[in-house]
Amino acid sequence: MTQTVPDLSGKTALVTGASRGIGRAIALALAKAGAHVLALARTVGGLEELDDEIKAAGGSASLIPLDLSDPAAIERLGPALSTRFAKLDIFVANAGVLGELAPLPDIYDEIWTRTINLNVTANWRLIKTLDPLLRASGAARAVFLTSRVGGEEPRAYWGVYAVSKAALEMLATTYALESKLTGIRVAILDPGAMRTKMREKAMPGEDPSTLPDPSEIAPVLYATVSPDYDGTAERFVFREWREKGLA
């Protein structure tokens, strides 16, 4: 299909989880759409790497190495970029982990509550520390990464995924409802099964062919950070998107 790439010249983007697989992808798709991009990620290298491609496809960001799991670095974080940008237009909540598939009986405490804080807590806390500047774009756009096994069809062994992305929907719909007088506008995204490494570790015996590669997200993120977006934590499906041919 034609791709219509909307002009994003001027905005700044945050992107977590941005050094590989679908942050990646969104993170080169708001640069090569003229937005100055914000990769955020603990690792160095891959942002480095990130960084290589956008200035190659003529675009810019600045890079954010930070472990999600510091909540005092995500308070941190709104302060510290409030020194050098007056404001956020796009903030894409990707970065997320898989924890553990298994029987919820077996699930060890500590994956439960690492899997919970990433998925949930930390982006409560980005949305504590970002509000205000998101506030000041007087028209951002916010958008969550979801799964089909949080918000559409339970599946067994799944659980504190499943769990996670649940509780994600319900903030992010809550924030919408809040910020729905300030400009803000949340979209809940859902990118479904991908050629990534999560998917590859959940699962291990799936052709990483037959899936969909992370670029072709695009479309469907375009419509999320598009001005014309007026929705109150509208879900955007990529498999229903690819099945009427528009991504």
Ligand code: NJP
Given for the second form:
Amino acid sequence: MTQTVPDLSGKTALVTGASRGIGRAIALALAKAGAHVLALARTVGGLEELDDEIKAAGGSASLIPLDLSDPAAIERLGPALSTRFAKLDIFVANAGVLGELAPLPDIYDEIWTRTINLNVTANWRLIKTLDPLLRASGAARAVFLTSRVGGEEPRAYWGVYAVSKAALEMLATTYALESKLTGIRVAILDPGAMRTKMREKAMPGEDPSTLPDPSEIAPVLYATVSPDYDGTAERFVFREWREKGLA
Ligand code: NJP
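What would the structure be for the form predicted in complex with the named molecule, given that what you showed me was the form predicted alone?
Below is the whole assembly, all chains and molecules, this chain first.
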């Protein structure tokens, strides 16, 4: 479908989990719209491939190899960015892990803790470290990637992942309420099933060719970062956009 690409030139956008999947597609879409992208993940190879693709599309990026399970690294991130950037206009909290699909009594302690740490606590730490830069933008947008199982459609065996996304949505909503006067607007983005590594892990028997490519999320993403968006942690659901022929 034809889509309107907004003008994000002069804006800086940080995307977590940009080395593959939905985060990579989001980073590319923002760069194509003119934003300078700060692409964060652990896998340097994936970030470098993204960088090549962004450059080929005429955009620009800075790569941030960082493990979000390292609280001290997140704490250093905001101050480190402040030495190079006066503001941060867009923050996309996309990085996440599935944990494991299992009945609650069978989930390993370590997996529970790692999943909550990455999907919830790391995003709280990112808010802490990035808030001064987001405020400095005057009209920043913070977008949190959720899942249908995080509230809209509870499902057995999605245990810790579902719990983590429900908590993430409340984190996003709380930040939205606290940011009313700062110009920061918060959105929650539900991509639905997309052709990525995480989905393959969740549904190994599924034919990936039946799923949307992550690049298809661009129109919904652009709406979340639009200057016209004035909601309070409003949910943007890819599936609904698709049904209406908008994505
Ligand atoms: O996930 P995947 P998706 N530190 O596994 C990064 C939600 N969602 O694109 O570090 C830093 O392909 C990892 O990078 P690397 C989902 O919950 C999806 O499918 O290099 N980064 C990679 O770039 C999630 O919030 C579906 O390994 C870390 C990225 O995270 C978002 O969409 C459906 C990290 C994960 O890529 C993206 O998911 C739905 C760490 N410690 C919601 N650990 C779907 N795909 O169907 C991981 O409803 N990352």
